[in-house]
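One chain follows as structure tokens, the form predicted on its own.
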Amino acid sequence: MNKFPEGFLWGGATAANQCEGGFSEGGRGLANVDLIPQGSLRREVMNGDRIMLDFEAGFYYPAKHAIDFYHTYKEDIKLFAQMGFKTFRLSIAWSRIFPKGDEETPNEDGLMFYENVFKECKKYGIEPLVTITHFDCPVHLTQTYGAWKNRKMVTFYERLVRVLFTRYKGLVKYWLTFNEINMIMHAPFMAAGLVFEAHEDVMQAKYQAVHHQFVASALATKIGREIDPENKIGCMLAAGQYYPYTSNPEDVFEAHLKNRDNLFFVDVQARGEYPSYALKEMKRLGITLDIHEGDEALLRENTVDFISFSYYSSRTASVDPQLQGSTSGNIFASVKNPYLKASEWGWQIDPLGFRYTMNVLYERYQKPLFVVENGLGAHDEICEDGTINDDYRIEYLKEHIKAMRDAIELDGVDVMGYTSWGCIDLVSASTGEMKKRYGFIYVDLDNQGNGTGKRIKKKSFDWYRDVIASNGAIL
């Protein structure tokens, strides 16, 4: 079979601290993630190593206005209903909810605004995918609170979702708890407004943190069933497997360690309570959690529905020293693969890496699995006709659906749907620039952010546009 099954959600997917821009309007707070500037700093801020907690002069930030869909947003979904999407996902800014992060009374301002884009997906039959936190902590719960670090966080979100839930009752039926919520362990403050202090056990800290985004995570599910036994909400992971850079033993079990630090956190959100070996590991470590009476039953009884991934490129892992890092990818350094192309960052390029990850997704959990990012970031050109012919992004596209396709029908794989990564162009998570475009759409913003905004359909939008009209028939 060519198609992809009834029903099958396809779309795309962006985030609103790299799309939404308007960061001081309608009474929206100063978040973790407008923090994050351009340039040679970018990482170690990311990082949490370079506390930067307000606008700084000399430097950047791409997220105030990034590509100003707060204002754009109705242009931009009228151009994704003519592409055909089945779903659209996007993220909600908590600061635009509770500008500070704790109060008890939510901005009105802001929950109106994701209403109003909510109504115009139903307006085009698109179903919203709402992520309930993208990389998103308002500022004053890192100044306050220290963030994710203290348990008073997951009162804090536990009140978030229970506004979400109500307020979108109806207009929204998918959901997820936290993007990537592995990336805490590699870019703590991006991921969850984590700064640490000189001597601080970094380790502790991110353990405990992700150890709130579990409980919260679990409430959320708990909550939102509660609220419409019609919500569908699944957690989500930055994912690619690791394989052997060679078939020395040692390389092998290397890349299964390296992949069980990324499945652990599936592993507790999915199976409903930490596994064996990452008890151990924690105890190697030193690391305590401070589990609270409770937890454990909250965790084992509110599991998620789904699993939705990330997914760019697969990774490789050896025991050589010398080997270590040697090519870019989401976040992960990995040893370059000899195997693979690469796009222009340096990210490998992997279809069948995206089919082997699915199976070991869907074997683990026997959940169904939702796509939730996938894409190819590139250097666009517009030519003297106005034309945009990404041909590459197009490529890149169909080899990844068709293995996808392949786990679907040859492996038996139960996967919802596909919103690839960046259906418009929009500020890069990485390297906080407008040149790596995902877009089926161009948007004419440059790195500093100058330019007109025009909207121009690149060639990948008709041919997306096809393939999702003919249930992904026509590559």
The other form holds:
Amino acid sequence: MNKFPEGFLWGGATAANQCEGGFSEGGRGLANVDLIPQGSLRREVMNGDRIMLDFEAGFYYPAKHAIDFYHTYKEDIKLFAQMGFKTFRLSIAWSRIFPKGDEETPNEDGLMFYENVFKECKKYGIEPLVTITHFDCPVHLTQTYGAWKNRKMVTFYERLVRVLFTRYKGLVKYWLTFNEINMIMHAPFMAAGLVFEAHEDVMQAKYQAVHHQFVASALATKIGREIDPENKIGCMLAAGQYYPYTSNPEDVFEAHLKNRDNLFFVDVQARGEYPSYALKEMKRLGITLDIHEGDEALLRENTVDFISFSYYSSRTASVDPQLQGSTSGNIFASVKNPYLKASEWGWQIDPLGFRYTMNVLYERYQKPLFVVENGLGAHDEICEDGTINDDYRIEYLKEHIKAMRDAIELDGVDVMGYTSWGCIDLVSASTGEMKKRYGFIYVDLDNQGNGTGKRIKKKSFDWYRDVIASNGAIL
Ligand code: BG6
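The form predicted together with 6-O-phosphono-beta-D-glucopyranose (BG6) is what I need now, so please give it after the form predicted on its own.
And the full complex, kicking off with our chain again.
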């Protein structure tokens, strides 16, 4: 095979908080994701250890203006159309629709903004792929209810999804309930609006919050299908299989345990019940979940249609304490793999690990996969003649697309589509920088948000256009 399956959904992916800006426009309320500053405190705030529920003097908050997609969406979508995108992944800023999160009535300006965005996509035959929440949580919900620790969040989320499914019926068909649902364990404020008091049982709080998200996700799946049987609703995992560092059985088992910690989320969302190992683990940790009557049936009866995931890198596990955290990666650090090269930010590059990850997910769940994030964050230089020669990005993407082709062709994995991350440069989630660029389209802004905001096509722009036009035959 040198082409991808007919109807394969090629495109690119973004998230509201990393590109929209317009943080106080159109009646939008403040959200957790607005309040994560650049700089040395960023990680503590993301983790919910340093509580920051309002803007504080002396900090720079990159999400406030981001790349101003709120105003430039027409121009940006036109560029995506020039690359031939079949799909465009974007997320809804919850606080545009319900500024505080607990209102009864949605904010029409916010609804209209996304309606316009979807219509703009449709104008070019681009199918929107919508993440209902990409880490967003209106900050009022954290302040008043403790965010996802509280069962009431299920009701607020239900209200949100009912509004979205109803309003965008016929405009949107592909939905993801929570971006990288497993991120709640690693960056709980950024991923779910959770903050912690000293002496709080953090693990108990996180698992309870996860349960609420599972229930909310299953409910959304149910409601989405009722409102429009054409809807396809998926879960989303920060994926990347762990390898054992050595063949020492202890390393092998450590890798197994770490893989299980991630797959736990999809086990519930795709198989419809808590796996036995998770129940045992929670018991060991002294965690008791508040599970309401009807939750188990809801989870069982409303499993996802497909499994979407992000993949940037494989990970490596070892029991050797000296090796822990020796390389960085997508939020959670792991052990450095001596066989792999890494990006400028230390994320290891492993296309075969991508094929391996796809195999594991497909064998385990037997549901279609959707690759909704993959890409290389790199510094880009503008040459004197104004061009940007990002061959390193083309190389990374080419090797990963080949690996995906092998997974489809040689291993029989069912893949619905591929949206590369940050198809237009946007603010980095882990560092808050602009200079960590993923795009086919350069955005002229620096780390402090200075610049013209002008969009410039990189070399990879034409390359990706040819990939899509040839349905993957030309790489
Ligand atoms: C994923 C997120 O974790 O990785 C994105 O879903 C994020 O929001 C992406 O931007 C890449 O990470 P980073 O830290 O390079 O922006």
